[in-house]
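One chain is shown next in structure tokens, namely the form predicted on its own.
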Amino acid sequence: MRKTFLTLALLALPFAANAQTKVAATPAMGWNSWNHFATHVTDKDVRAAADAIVASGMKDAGYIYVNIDDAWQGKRDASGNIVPNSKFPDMKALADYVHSKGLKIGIYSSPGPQTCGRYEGSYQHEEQDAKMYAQWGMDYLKYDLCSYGQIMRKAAPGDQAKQYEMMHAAYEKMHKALLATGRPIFFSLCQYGFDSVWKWGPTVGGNSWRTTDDIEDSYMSMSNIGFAQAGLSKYAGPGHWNDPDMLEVGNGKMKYNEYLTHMSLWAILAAPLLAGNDLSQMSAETKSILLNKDVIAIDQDPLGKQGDRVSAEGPFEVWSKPLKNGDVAVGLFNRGHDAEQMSLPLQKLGLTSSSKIHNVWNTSDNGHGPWMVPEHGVVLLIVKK
């Protein structure tokens, strides 16, 4: 049964691919409320984020989506329509406000009866909710597995294959509901990498899919998630992207060099760049990281290739990402506790000593190395062959 489902879905993939690519030609960029505000997010917070994206220059840099995560939902009305809670008095007016800034707006739900925060999910109301999102003017949906896992386990105890088949079908159901609205809506799958989602995400209409558990604002969490993406590059491309979760840059629990590693690695991974900090309270340092044009260009490169690991020796890792015009982005990462010198492995990268080098985070240094890479730090280079 599962094999039949995947076969049919794969046959339909070419027809769905065009629509997927239109809304996700490059990885999504924007902001999401969860990492900083969690379940306390309000209409006022979302409006402030939209204002800050414009005022800070983030909009001009490509940050377009303003995404409301969990905890916006109230109960359903007598007709079964989802109603926002008191923190969001008029969702249509909020969407109109975000759109008036030249930005797009996103929302959050679950295929289960409850979200992770125990708010109302979309279970058995998928078509109804999709229509409501479209009426409000939503441009993005993050769909979080949450309580649907309980339904899977109850329906097929001990049968993981059947449970995964149900999971695929739940995401496909919402995808079809979104398509039926006629509104282009970016579909973000949040199911923590279960059943190697990178292999089936495109078949259920995913524009991106979470490959990991939730990120936290710590070097251990960020690095464990980011460096675990090795080997997944072949599954990403225009219209469908691997998602190692949102950015923690600016939330304050990592050091400057660790946030540089975070931003650099996510760019090489062609990951969605969804800021997760309070944009209305950004420091100059945080802005310098989030707004660096070169690192954004690496992430958004129109070639649409995800990077991958080239080598790993002890705590030292080299990652590269092919760019348009034959250029290559290279990250020299030091996961150790002491600053150490690192050099470009020219032969492994197919480069020569005559290649021109641009140092993304230190533009005054365009030498050929070796470079002193600080503890938990990175040297991010754009190399022209």
Ligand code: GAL
The other form holds:
Amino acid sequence: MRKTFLTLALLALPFAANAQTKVAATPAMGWNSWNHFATHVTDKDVRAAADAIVASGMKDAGYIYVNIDDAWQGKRDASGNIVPNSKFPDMKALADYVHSKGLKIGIYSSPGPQTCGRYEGSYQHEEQDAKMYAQWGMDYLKYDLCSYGQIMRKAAPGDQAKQYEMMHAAYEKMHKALLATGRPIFFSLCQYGFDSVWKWGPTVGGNSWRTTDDIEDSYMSMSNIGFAQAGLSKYAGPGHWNDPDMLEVGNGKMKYNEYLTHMSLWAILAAPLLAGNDLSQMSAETKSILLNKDVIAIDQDPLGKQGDRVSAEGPFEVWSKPLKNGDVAVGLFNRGHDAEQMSLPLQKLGLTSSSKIHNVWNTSDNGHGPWMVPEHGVVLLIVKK
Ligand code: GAL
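Provide the structure of the form predicted together with the named molecule, given the form predicted on its own shown above.
Below is the entire complex, every chain and molecule, led by the chain shown above.
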């Protein structure tokens, strides 16, 4: 009997692996509550985000996930089941609401006893929590290291190799628990890039993994994170993506050109596009950035190849991303304080001067450059094959 069960379980494994790849064939798109609402997020905010994703056209553009970050958790009941706090009176009803709009819903936890916001984590309740998420109808889990760091350090003081082993095991444990529910649930690792997570993230079922510490709504934070992704392209692909953190577009502390840089760079990086602003209060400018069809197509290109840096000279960086139809997306970035002219390094890109060009953010200028790139700005081009 036991043997039959084992054989069946082994036979089912490739299907499980396929299902995991399928949920992340292209980088995740949607919204997450953290960057704007932080610990104040409520059921009402999440419903409003779902309403706004549909009304704004974001759903039709591909933004599908509505993800609740930290601060939804209450205490556990007598049987150890996680119970949401009073801001989330009925999680199943909320998930049903989000699903009724044709969207998917995500939730957040930690392998530690507490999350980073000091809410209840999944430590020693992994299977129970995974079952509960599946029962509620969750489609996505962000699993954030937080207090598990202390558990690791206490168990193996000074022994980093052992600590990292424990960290891998903690993620694998939740991966198995999610698989056992039978529900396809996108598994988003968040441990800020420790131990070069891009090298082992896929082996613990990660559909994406944060490569860095938290983003803030400033050019300094966003650009430091974004441009530091150079060299990571080979680790991403369909089913498993590098995640340089959620978008800050529309949160108000960066200038227009800086948000264009943010969106363009994230698209070239094939990064998850998880909006982090208040979708119910979006300006026309914010919508025009988040909804630009070309930039989304670059991010979501079915070839699934992350782009990378082609050159960096002083404040000027050129990045490119190959697309499935043979076109190449090219970003000319100016990280400096003065507007400067930049040209396409055709030879380095393996392109010829006869290639047709589509200028993503300035569709009336489809010439061959050079282009004046503003302070902290970008010229994003699709160079036709
Ligand atoms: C951080 C994480 C953020 C957010 C926050 C919630 O560790 O990087 O994205 O989830 O915890 O407390």
